[in-house]
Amino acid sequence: MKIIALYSIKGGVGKTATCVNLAYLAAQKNVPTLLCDLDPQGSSTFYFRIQPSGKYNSKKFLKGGKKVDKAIRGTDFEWLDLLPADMSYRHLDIMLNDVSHSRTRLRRLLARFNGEYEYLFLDCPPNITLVSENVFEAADAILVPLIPTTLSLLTYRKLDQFFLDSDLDRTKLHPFFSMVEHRKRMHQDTIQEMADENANLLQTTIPYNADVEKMGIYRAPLTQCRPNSNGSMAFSKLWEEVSTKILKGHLNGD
């Protein structure tokens, strides 16, 4: 099984829509897939039409065991399941503090799914909190959206920086260009000043769309309901990059 994150200590840089899109479309290869929607907003949840059930919390979140398999929900797309989140997961990070092992909590308890699901998406919360580090502990691979602007590339390198000075695996992380508008000089200058300091920079760029914009109202995958829009293109052709070079040969046993 391989875990990969959606991370971004900014919001609103497209990273939920990321995350649905590329666990829908590694559903599409018949792969058992689980996406677990770790953020208190619940988008993702909301983007699957689905309601958590009422007696579900963070609470049993942490305890883990069978009280997760039952929360566990199907989605309308045959090999891909969700782990709904609510807004109860605002208090996971204070939670977090009162467990054992309290960084590495969360793969344990996702270890659990190994040889149940081979893909395990984590939409996650932003900033950089103690369930982010659980995220970064956990994941085989970090995917970061970043918005082609010199605050989104100072936000990366404090990220970088923090993975450095705690002594993380650096090259877990992925970064990727999202809401692009190529004819902008900005973002152009932008994502050429990234890809000359960072080898780890995907190629695939996620262009402004207003069909990704409006996910919420099709609250369904881009990539299912719009598949030949430029934004749909786009997620499959990142799918592909992130699958065949971050992933590929990591499968089985993993």
Second form
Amino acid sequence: MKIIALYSIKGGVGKTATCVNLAYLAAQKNVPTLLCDLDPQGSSTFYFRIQPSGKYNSKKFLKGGKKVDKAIRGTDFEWLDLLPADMSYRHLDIMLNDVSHSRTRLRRLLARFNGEYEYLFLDCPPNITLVSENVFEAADAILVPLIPTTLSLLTYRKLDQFFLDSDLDRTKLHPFFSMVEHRKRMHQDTIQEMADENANLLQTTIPYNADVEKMGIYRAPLTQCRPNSNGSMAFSKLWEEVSTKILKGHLNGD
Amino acid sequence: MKGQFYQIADITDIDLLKSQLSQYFTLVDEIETRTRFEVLDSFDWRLYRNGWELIHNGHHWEIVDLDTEQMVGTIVLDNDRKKKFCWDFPVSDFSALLYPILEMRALLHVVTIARQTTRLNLCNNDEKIVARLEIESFHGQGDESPVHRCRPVPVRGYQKELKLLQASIDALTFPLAKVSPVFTIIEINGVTPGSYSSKINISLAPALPTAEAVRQIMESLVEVMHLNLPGVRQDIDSEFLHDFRVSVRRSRSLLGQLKGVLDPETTASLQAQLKSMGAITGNVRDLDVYLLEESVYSKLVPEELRPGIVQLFRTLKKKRRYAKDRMIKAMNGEEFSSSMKALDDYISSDPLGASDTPGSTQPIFEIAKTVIYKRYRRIVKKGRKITETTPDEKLHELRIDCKKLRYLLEFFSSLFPKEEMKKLIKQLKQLQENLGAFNDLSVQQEFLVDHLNSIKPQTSQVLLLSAAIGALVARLETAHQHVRSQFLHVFIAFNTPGNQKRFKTLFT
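Take the protein just shown as the form predicted alone and give its structure as the form predicted in complex with the partner chain.
So here's everything in the complex, that chain up top.
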């Protein structure tokens, strides 16, 4: 099983859109895939038209086991299941503080899906918190969407520094540019600058695309309802790059 | 886990189900898919008997388990050329699955099926799919009515909705679909899957007059001959001729062993017909036996001599072509058709009216016991006399006796307890295998030496051929001696006090 996290310190950078589309594309190859919506806003959950069960909350999530299994819902697409987010997830940080192994809790929790799913996608809440640290520990690859601005680069450097300071595996970090407007000179320059300084940068960029924003209206992955749009093509290319270059060699290995 | 399939007698029943379901769900039809495929099997239904179905669709070949409908194996070829034998497929996991089941038998067309699959999506108020109903329709080529079935497909985490779907299906009391729809269609077409078998399966009443019992057994043997003749004429695979000849041999053996109880004139005439049928077909079968051994022979000689084996088989194939042409010509002749007619006339006659020998009216149960026990005693007597120095001919004689006993046990097995007969046949089989291998090895050596004597070693190619044959004969001789040395052990295993007692209780 490979765990792929979509993470960003900032919000509104295309994190959920990427997570939903990559998970959909992974499942399209008839590979059992689970998307864990960890963001209390529950945007991924919403995109798949799923209503979380009233009985499920962060407490049950942290307890793990059968309670989590029961909360999983099949999406409209074969091979793709979803663990819905609940508003109570906003307290996950505080709750994690009170449990043992507070940094590796998530990794232990997700281990039960080994064998059941081939890919596990994590749609993470923004900010650097104890939840994020759990994600950093658990994930095999952390995909970080960046809008090509100076501020974004600064934030990314901070994240990188945090990994260094916390003795985390920096090679897991894979930034990529999202909401790119190729007409904008500043976007081009920023992408170039990042490419020069970071070898882990993914080649694929996701263009700014009105269709992506409309996903909230379709309530379905863009790659499913508009497979030929620019945005969909970019997501497909991104998944191709991630699955063949980053996850290759990992697969079947564990 | 997908649910079980339910039979739908009429496609309009689906509309009933839909109207039920529309009380709880928004129903959305997904695009239907249509596929067309051919089902193949051997003449004796080897794949079907193994619980498999072989499906062919263009470049795609698939083996499906009939019970679970799970795919057992698949292969995608780069052409859609006809595949007749398992060796026509490229060496692969797929061909490895077919080899032990199909062996030398040809694949024949069984039926072509058009399958239409529709998925009905059951959605909640969020337009989220919460369950599915899969509906499949199977059409044969003819104008027979199609076969429909449906099954619930759950979506994880929506148990309540699945229960609603299941309840709606239950309310319409659709029966569970147990048989593969493909085979339902085959049966609609008037073919019973698995119906042909070369094994003897005759049920006789113990009190039946012997003449009538013999007629009934003959009837079933002649039927097998008729069933195989078209395949023999078209030369589809080697086993049509083999099964045909086995039936001829069984018939001869039956008539020969019950000589005293039947009308001697009829017996003699039928025996003569059967003998000539055996003679006409013998040559091709002999060559078939060698041709089936090609890969075995090739492995028996060192690598340098293998081109010689290739040459040998090239010659044998040519010989077989001529032999087959001669055989077909003979089969189209007057004599063969009058032989078949004589058999047909006999099985549709009233055997009791035509015979006045005292044995003909005796109950078959008594006669069967006598002939079986007599044959068994003879085998034991002959077998006991065999030592390490006994000439080979004695073993060959014993082989013939064992074969005769085997046929008797098979003809009359319905008259005796099933389990006991199974045990007897199993033990006899082991003895027969030893004797059979011994005989085959003798015959093969003889044949090869004859062949060797017929060639003049003038070219280097022929020298290679001769050397290959020499190596082969040497290997066969080693095997021959080994089999012979095993005989005494095998016979002791057959001639146990337990087995003796079993024969005695059953047949005296």
